[in-house]
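What follows is one chain in structure tokens, specifically the form predicted alone.
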Amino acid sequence: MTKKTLCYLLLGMMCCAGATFAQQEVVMSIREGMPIIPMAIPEFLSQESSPESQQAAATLRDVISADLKYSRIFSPLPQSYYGYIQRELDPDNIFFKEWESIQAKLLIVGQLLKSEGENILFEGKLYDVKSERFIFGKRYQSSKDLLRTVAHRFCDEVMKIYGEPTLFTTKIVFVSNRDGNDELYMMDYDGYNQERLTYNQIQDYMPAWSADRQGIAYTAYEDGKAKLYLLYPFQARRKLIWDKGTSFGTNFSPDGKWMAFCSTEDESNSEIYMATGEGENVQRLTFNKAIDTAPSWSPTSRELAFTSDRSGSPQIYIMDREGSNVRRRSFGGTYHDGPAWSPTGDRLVYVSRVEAVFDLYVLNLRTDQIIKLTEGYARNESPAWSPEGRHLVFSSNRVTGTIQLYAIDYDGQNLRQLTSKGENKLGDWSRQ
């Protein structure tokens, strides 16, 4: 469900009727030139011959290959290419011309140096093939149950070398009813390592990561009220932020100084408020009889995109951080909701309803071009960007009939399902 829909639910109101588009061009897909660097990732070596060590080396290679392919910066070579390499890989004497012959520009050499009991020692090295140059290497000592984390960390280091934001150690927080009640859960960016964060008999909704990835703001239905809390999952503590009216829909500014949220404290309808990153010094930003909801910060932390029905139907608006200079950014149709501002600053993703179908659309703020991101007779809602702006997480009932979380690229490619147990929704992607 979108933030707007949840707002109406909280206020006991009915959503508006079905809608059709008018005077807006919708482009089905878009392709942008991006640097794709061919990369060879041959089988990782293990200094021990046990099946467990061989499997650990294979797992590390598989995760690293999947991560770097997902980046859309690097392109691991197809497995069939490695059949053209005549020599067995020797980490101390690499024949770069052979790797260049199969079009590799980069080479990753991985070795499992030690595997004792529940611990491993892994070393990964990155080379430039054409110049035959060693770029960087790193060793990781960890327990075997953290193999995926080791692989993710190594890939983040590769991203840093090329000036790209880190992605693979980020987390997605979401709501799931898999254990019988709506609780907060957390998982890796690729859907692995799903773990429960809250344990109670009340409903928890609409989680949002703080800028430093240490806190999660969320709404809890407690004592008959929708209260706003800040949970610190790595410190096992939480604190109450706001318990006046119905409060929900928090979004943290990228600089970590502010949070915006919705509340009915002063009005029967939802208005947008702002507080410090710790939830203090609350001040109201919007003042009208309309429903204002779903605030989303710009990358500069100076502006907010939000949804308002002040024009008669839910539309997307932008205002300055102080609540001034309000301007409308969506036109046509009668239902646009849940904007999320991309980390690159040039796009807004939002939900539009056409008749009974909810789909994601991306508005280019520079060109006003609109791209339809999802297709199908389904409810595709609650989008949130990855920290580098190339991927999104969203909820949909497109396949199983139950609401699940999916990831998709900014141009509609590489759709993947992340959850399957129970119903899962309202995902938020942590920053790097």
The other form holds:
Amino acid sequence: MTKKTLCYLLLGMMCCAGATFAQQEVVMSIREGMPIIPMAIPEFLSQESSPESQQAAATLRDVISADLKYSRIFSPLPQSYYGYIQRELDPDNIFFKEWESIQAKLLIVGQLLKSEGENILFEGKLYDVKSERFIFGKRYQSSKDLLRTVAHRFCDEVMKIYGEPTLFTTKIVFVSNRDGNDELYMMDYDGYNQERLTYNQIQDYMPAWSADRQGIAYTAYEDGKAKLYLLYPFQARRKLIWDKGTSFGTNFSPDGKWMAFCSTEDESNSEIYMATGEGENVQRLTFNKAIDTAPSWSPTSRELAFTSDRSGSPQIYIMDREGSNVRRRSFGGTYHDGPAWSPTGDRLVYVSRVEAVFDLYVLNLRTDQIIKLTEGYARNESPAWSPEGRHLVFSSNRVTGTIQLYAIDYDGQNLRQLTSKGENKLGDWSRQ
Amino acid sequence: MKKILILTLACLLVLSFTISCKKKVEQTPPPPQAKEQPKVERVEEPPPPKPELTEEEIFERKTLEEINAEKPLQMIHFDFDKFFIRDDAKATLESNASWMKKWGSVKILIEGHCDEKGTEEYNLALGEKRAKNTFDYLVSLGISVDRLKIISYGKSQPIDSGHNEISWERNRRAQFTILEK
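Can you return the structure of this protein in the form predicted in complex with its partner chain rather than the form predicted alone?
What follows is the whole complex; the chain from before opens it.
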């Protein structure tokens, strides 16, 4: 056989293979993540019998329970199961067989060791039920008004053991007009502890957390300009990054080295720019007559998803960090915007407009499958991922008619409303 | 005879009295009408002549807020998802330009706005394009570049909070703020 015939043969085989693939039916099966781990969280014990101490112990347990349930990794067993356990829990001599009998794989034992005045001392321990082994334990001393934070911290430790990024102590920064004009606020992941960050008479817009959660980039409408600032909320200082044209839409790379943002510096056309994580050395990435906007970093910090209307309508594209290798990733619609690249790397969420309705869609970058995440006659937009990529925060005018922030899971489960005062939008979930 | 004379006189007297009485009632003059009364014209001293303010002086005396409140520059509107200047907007911009030529020292900010039917980020870019096209049209009408600044608010500042075609049409706009005079 000559080389030429071999080539033709190979070519023929490839064509055949291509044809077979094309005819194959696509079977969708949902195999996401790992099996959910059932765990028992019996009532937390309190050394003191005062109602306040009992209440504090109950609060800690409720928050820990809710956090771990939200993780989508653990599943606290229903309250009714605990009825099968006959004897009272003795933290020093746990009878693990009983907990195994109700299918618990993990056991959390919580104790409020001290509760004096405003201070508490809480101890949380995690056990593996089957091997009857102590996994880890932590003691927390804090004031009573930080009970939720104590519970969140303990749950983050549990997550760490399972190789997960912290989730429960993360913060969501957002824009609210509850005090008159658009200002920056932040809150816990579950909507608690909403606090105001900026105090001024101007409009503050499109906040984004830096990778280390020390800084927030945002647009301030100041002196007839839309300037990009980097605010350090815990150090009470801010610095100007860019004041040429209207500058907005920042996103920090997960490795903390870079930030991407939009500016209309050149001929009032929005283009994508990049700077260091501290906002230095600004350089331009896109060069064309179309609108380029909404950059979002890949988890590798090597690529960027963004919106461009270079094809005539806004669509989602991906490019390398250097601005090269641009390829289109959204098809079949006339208006796509606001891409957010999941920290797990395999999903891209974006907004699609049909008539006057916006819905969120998740594109699986490996399989090109698209899942519609939100339903309802509303404008669902501005999605941002949680650090482990199982949850999203977004804004919507559903139900109430006013714009509020909601959280939803990557598969459409666990929709919950996070805000209700004034109008709240443009949420960004911190990476830690 | 004398008796008859007295009687006749008495009758006459009574008669004349009655007649005179009747006449009196009839002769009561109607109440004088106001317009028949002579008017006394009060001759006032002419007010001290106000110093004639020229338009320029009036303009000079107003604060920026007052001028902006009068809205001497009309806003223009755009088509859905578009940023070209419509024909009806051209006439508005021409009158805006002639106002700006009249007040040659005025500097303005052109704000581009969008309706809620666009997403936050794309709207900011679109609003900027609307402001820029407005800017370009004013420049083509002879307004100097250094008198014009532009900014985009996207959909963050609607003037009509409704959720229908009329509201959306009103919110897709370029509006003008006077920065300096």
